[in-house]
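Here we start with a single chain on its own, the form predicted together with the DNA, put down as structure tokens.
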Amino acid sequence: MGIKERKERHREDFKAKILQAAKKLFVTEGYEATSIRKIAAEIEFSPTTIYLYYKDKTDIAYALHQEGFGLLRERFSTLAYVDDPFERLKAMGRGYIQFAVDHPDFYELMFIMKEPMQYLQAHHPEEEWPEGERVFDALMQTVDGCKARGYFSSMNTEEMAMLSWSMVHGLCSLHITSHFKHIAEKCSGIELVKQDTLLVNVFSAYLQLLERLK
């Protein structure tokens, strides 16, 4: 019977193929600007054939939330390697930052915008965003291996990892958005520094204040 699971890989090809399609538009034109017919014209079928492979639009939108969780991985996965807790929490903010400002579109699709979450809350609500639990694992056991070795004692492990990803967060978040733009420019008595650096500056800010601590 091998008839069924040849449909099967076909069909996994096909979702792939569209979700390919989608990534195109949604990397060089954004998220609103990719529409599903205009998925269906990059892959020459009709639109309504997207609809035999995916739920709806946020289903796409998830997925691509997922292949952004992917790359994000794939970045932090050598940081695994680094013994030192602190020199990781500060690699993993870093690398983070850096993740925002490489591709924007991709963060925004996964910490930003509310519909892939909520795609998630709807159709999976009992898997739980497993991707967002393992990367927030890696910093929890990140923060507690710095507890261990004297940093930020007497506070909470859960409360600290919290405290850290809503710090870069916000720095990424206040950047794309373009917030920080528009402070920066005038307010600022400092003259007007690369906005890359801005963010690393910041987060430099961040873990001097965590350093002292010790």
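Switching forms now, from the form predicted together with the DNA to the form predicted alone, please provide the structure.
What follows is just the one chain, with no partners and no other molecules.
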């Protein structure tokens, strides 16, 4: 490995160290309470060093947001080989929910916190939301495939895709914030099972409604 490659590797390793420290502090102390100084102290470097890599705290939040979408795309990549679009839609939903269960910190940065979007609007106003758009495009293609097979054929593709996304996002958000667990405990008609299992059960009930639209 040459000098240039070693420098680049060191740079990427250090950026990853910054992001890891920031993610930990965002989760444990909250975004507002986390400062560049605190992130620097976590990795035992000066705040000035952080600014060599990231403009500000929103830049760090957006970088974590991008990292999370990379993980989500990896999870979805194998689903392109599922021929049946309705089976693919179901697998996308289950994969999305499992991603939120496995990576609640990333999910919050990607879909709940406003700061990554504020960074995008401030520094890249010409771009709307490239990461989210790629996920939504894949969902719309799957919905179109379902319609071609006779599912919800009378419904608008964009609206149906947004409905499906909103459904799983609502479940995931309620789960991450612990609201889901507390409401479930008050529902006498719901068997008390593990929260992760209950998420899947509720999603399965939604799928049963979709199947009736064929």
